[in-house]
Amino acid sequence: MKSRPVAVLDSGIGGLPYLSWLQEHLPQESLIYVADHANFPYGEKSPDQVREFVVDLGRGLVDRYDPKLLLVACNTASVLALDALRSALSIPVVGVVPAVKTAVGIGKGTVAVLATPRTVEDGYWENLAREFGSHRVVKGYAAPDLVTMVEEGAPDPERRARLTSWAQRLRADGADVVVLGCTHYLHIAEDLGRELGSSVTVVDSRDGVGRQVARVLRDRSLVSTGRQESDRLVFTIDPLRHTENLGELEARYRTWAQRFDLEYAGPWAVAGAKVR
């Protein structure tokens, strides 16, 4: 049982930096990363849609890979579907949350929470702000354009222009701390930080979430005594929509697998919100 893999789930490549944390700090664990391309992007779907396909995919993931723990490395899915996943699955489930608690202890200006539309609309991060940072101005900013830019890629001039525009907007609003409330944004954290300048601090939840995964494994006596297989990456496709560009998708995810030292495990066919 201890040798079973830890699964990491996101709508795309956003959760890979969290997997990288696990690779570095829990090297004895085998990891399986699932990019749910079939349902990307989560942040523009309705709450009911997100809960339905995330729970269904979670069940399919357990059946297919038999993980001992699931890390939902997606803020939108964590905010909207974590409770439903925990009710539906027999394994422990760890989610991610915007690092608002950390952010309100830094600086004195506005705390900007950069996230997907669904995360911004949900009251969870606002509850965190009221609980831990009632003395600070905390504002949410929906940035779905940055999610798509990271997932699908963009030419350098377009990438720079988007980040410059966002940095100017956040600074104009008095932000001195920016919370990366979508895991996709971790891929552009350094570039965004350069555009924001040294007076603005960028924070994320990688370390806290990674430590929680380690804690749950330890508390449940699930820590592996040695790696049994290579870390793997798989991505979901809807065969009704993704057949024509499958070669392009495979090339994209092969590249990401190589960047994060993962074995490319190919596409996993799903149909809409139902896993085959």
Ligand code: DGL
Given for the second form:
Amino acid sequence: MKSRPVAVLDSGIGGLPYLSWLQEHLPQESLIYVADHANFPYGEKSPDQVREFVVDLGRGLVDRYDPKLLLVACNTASVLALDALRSALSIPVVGVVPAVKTAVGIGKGTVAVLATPRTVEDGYWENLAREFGSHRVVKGYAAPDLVTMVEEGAPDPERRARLTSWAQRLRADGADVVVLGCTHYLHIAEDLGRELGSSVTVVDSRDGVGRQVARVLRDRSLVSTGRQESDRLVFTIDPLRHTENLGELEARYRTWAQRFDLEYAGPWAVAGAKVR
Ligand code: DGL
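How about the form predicted together with this ligand, since we already have the form predicted on its own?
Below: every chain and molecule of the assembly, starting with the one above.
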């Protein structure tokens, strides 16, 4: 019998560092990575919209790839749509949350939670801050500009200027620990860390989330006994709405597939919030 893959979902390339963790620690598992380009960016859509297209995509994903577990490697989708996804799908769904619990144990200054506008507005990280970090100042910062910069790329002077300006702002607010509350930011963790300087610690949730995936696979007896398929990457497109050049998009995602040792499985046409 063919082994079923673990699916990893994000609005774009944000979830790839999480997939990388799985590749390293669970090499026996086959992975399918879905970049939901058709609905990018999640962080600037309404909560209802995000819930609708994430649930539709989850259903489409199950039909198309028959995964045994879905990792929602996106903070925005996790805070807004995890419950809906779990009700809609019969497979286990693991989400990500900003690593506030880890962060409040580091340093003494402000804990800065960098995330998308929807994640910052949502109360989830504030609940975590109240629960674990009532002794600390924990502040949310919406940085959709960094999401776009990571997803679409930016020439070096612009990229550097943006990171410098964010680092200055966070340092001016007394931050000594920065939580990467959007998975896209993991791609700039090193550069942002350099701009912030050695007195500021940058944290993310990759390790905890990866271990949770491993735990769920174990608990549900879903661990693969032998690898069967290569890891793949697909990205969604909406042929009716997209004015972008498909060739450019293909080249972009092909490059990301190569960087993360994935087989490029091409575009997947979806319509609006409905997956075909
Ligand atoms: N990478 C996603 C997150 O972790 C969403 C970015 C976006 O599409 O706005 O929140």
